[in-house]
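Presented as structure tokens, the chain that follows is alone, the form predicted on its own.
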Amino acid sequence: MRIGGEPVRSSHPQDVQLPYDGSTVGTIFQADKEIVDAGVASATAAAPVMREMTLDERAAILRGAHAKLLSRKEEFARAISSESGKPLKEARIETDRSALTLLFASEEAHRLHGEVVPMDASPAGKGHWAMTVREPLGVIAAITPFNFPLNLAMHKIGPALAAGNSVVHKPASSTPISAVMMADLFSECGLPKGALNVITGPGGSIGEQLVFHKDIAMITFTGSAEVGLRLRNLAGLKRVTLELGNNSAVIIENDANLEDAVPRCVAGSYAHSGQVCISVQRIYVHQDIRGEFIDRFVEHARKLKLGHPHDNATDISSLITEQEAERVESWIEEAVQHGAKLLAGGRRTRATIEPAVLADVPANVQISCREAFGPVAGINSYRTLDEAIALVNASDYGLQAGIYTRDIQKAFTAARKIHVGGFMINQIPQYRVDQMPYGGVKMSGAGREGPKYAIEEMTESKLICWKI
């Protein structure tokens, strides 16, 4: 672990395994209560130092981390691939995106400002001036998931540092290696000691300790809805932002460009074996083009290459654990038992599942209702756009959704009526660039990420008023 810029071990080592074959790729340590307290104490001591740094000083550290991360791209990509099982070519993309997230955060550090308040708009305001300034919250606990172990961490750490906060980072217990590496990289870039601390171990106990700790000002969490809801209920008056997943839907109208829509939907369904919060899970296709879309989709899905994540040719590797693969396999079987048609894939070897294509999936099975977080997509048909919109909205989640159509009226009708945090036109729901606002509604969470928007969550507005 890393506390106050120094390496820390406990008496409880834990192997980190490559999910594809179970081989050991590293050893990490599990934090106890004393180590968690030490991490928070270190961040608390560093918070005043971060607060007093100029915007330019914070931005310079983030720019340095951006450049240094790019110079070590292959090393970080291999670490991500080894701990998460993500194909190496996807891990390289994640490393690039992580560096860009830091660059965006550095730019937003220069834009951190308040505003002048027009006091004399009120009769009682005559002779007064006022302005607002944005100030850091203090110590932020960042709890991050396994599926994007580097970039989702940078979406929390980068804005937190840009805003002048200090951070205690709790990475997923299965993917801690890149987090520790990144803490060392920040130290090399001149980040004050204690401004970024990394503690590792089981999420349940550590997460609750952080939520209850009196010196933690904010919890920013990405993970399951069940855990996120519990953290929010326990947090009291602490600031909380949550990104809790989805079962993303996309509508394919009968005028859609299938040359574009089909390969994008395949990529959106099966990237990182479907372990992406905005993976395409539900596809609603107009009945006029149902057969053509399905034929093309199955053809593209069957071309994906399964293999070891370190093989540059691999498109699909394993899920994070064999238990998760067994769960997804059981959900596929449930859907078939209730009338869905398995058109391709679905076979499991240890933690790896062939990309599964289902058609005519009943609305009451788990593939339709819950977040699969696996390589499976369900294709259903519809008659009218209003019917498709109702099907998309019939979900407890609301992170992102999309539509493919050449008709701008249909596109914006769907955009207005579908209840999600982000809506994509002629693009898959999995589309995300790292400077955009990102977050959901309903059970998909609360708050927004993207450096500009995360900084708003991680700062407080203070009013300063004076009588002339």
Ligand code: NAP
Second form
Amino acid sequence: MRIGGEPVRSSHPQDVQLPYDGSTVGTIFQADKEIVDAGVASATAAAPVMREMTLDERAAILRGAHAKLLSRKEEFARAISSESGKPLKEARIETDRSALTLLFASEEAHRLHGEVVPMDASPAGKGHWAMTVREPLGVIAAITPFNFPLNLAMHKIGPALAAGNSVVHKPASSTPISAVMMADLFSECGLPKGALNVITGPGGSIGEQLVFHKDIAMITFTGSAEVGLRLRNLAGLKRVTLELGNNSAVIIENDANLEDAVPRCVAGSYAHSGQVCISVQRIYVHQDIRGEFIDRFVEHARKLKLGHPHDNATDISSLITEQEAERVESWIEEAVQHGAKLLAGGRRTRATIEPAVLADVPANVQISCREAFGPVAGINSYRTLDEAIALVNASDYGLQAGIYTRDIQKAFTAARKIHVGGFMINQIPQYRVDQMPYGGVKMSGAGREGPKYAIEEMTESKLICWKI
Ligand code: NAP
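Cool, the form predicted on its own is there; where's the form predicted together with the ligand?
Whole complex next, starting from this chain.
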């Protein structure tokens, strides 16, 4: 762990394993109550220091971290790949994106501003002048998941520091290594001691201690809907942002460009073995092109190469644990028992599952209505656009969705009627660039990320009024 820039150990070591083969890739320590308190105390002491720094000083540290991360890209990509089982080529992309997230955060630090309020629009405002300023909240607890261990942490830490807060970061227990490396990297870039503390250990105990801690002003959480909902209920008056799951759907109209749509949907369904919150899980294809779409999709899915995550050629490696792979396997079996057709893949070897293509998946099975978080795509057909829109909306989740069509009328009808945080036209719902507003509705969460939007959540607007 890192508290006040210094290494901290407890008497409870825990091995970190490569999910693909169970080999040990590192050892971390589980925090106890005293260590969590020390982490929060360190962040509390650093909060006034961060608050007093100029915007440009904060921006310079974030720019420095951006450059340093890029210069150590291979080292970080290997760490991400080892702890999460993500194929190395995807881990390199995650490292590049993490650096860019920090750069966007540094740019937003330069743009942090309030506004002048037109007080004399009210009769009682005559002779008054007012402005708002955006002030940091203080100490922010960042709790992050395993699937993008670095970039999703940077989506919290970058904006929090840009806005002048200090941070206690609790990474997922399975993927803590890149988080600790990043804390050291920030120290090398001149971040004040205590502005970023990393504590590791089980979310159920130390995560909840953070949520209850009186000195934590905000919880920013990315993870499952079950945990997110629990944290929200426990957090009382603390500010909470929740980036949760989805069972992303895409509509393929009969005028869609399949040359483009099919490879994108395959990439969106199986990247990181489907362990992406916006993984393409439900594909609704117009009945006129059902056969052609399925043939092309299966052909592309079969080309994906399974293997060790450190092999540069690997497209599909393992899920995060063998238990998770068993769960996904059982959901595929359930869908087949209820009438779905397994057209390709689905076979499990330890924690790895071959990319599974299902067709005609009943609406009431888990693969349809819950978040699969595995390499599975379900393809169903529809007759009218209204029917497809209703199918997409028949979900407890609402993070992102999309449509492929050449008809602008259909595209905007779907964009207006589908209830999600982000809608993609001629792009898969798994699409994200790091500066865009990102977040969900319904069970997919509350609040938005993307540095500009996260900073709004991580600051308080204060009014300063002056009687002239
Ligand atoms: P998770 O089990 O909910 O864990 C996420 C984080 O919360 C981990 O650090 C975990 O610690 C911690 N945690 C667990 N129980 C806790 C509790 N009671 N109190 C406080 N913290 C607790 O999720 P995951 O399996 O790591 O990640 C997968 C989920 O994240 C999926 O549902 C996915 O859709 C979602 N996700 C959403 C987004 C988005 O931006 N919307 C992005 C990526 C992932 P431990 O590891 O120690 O249990």
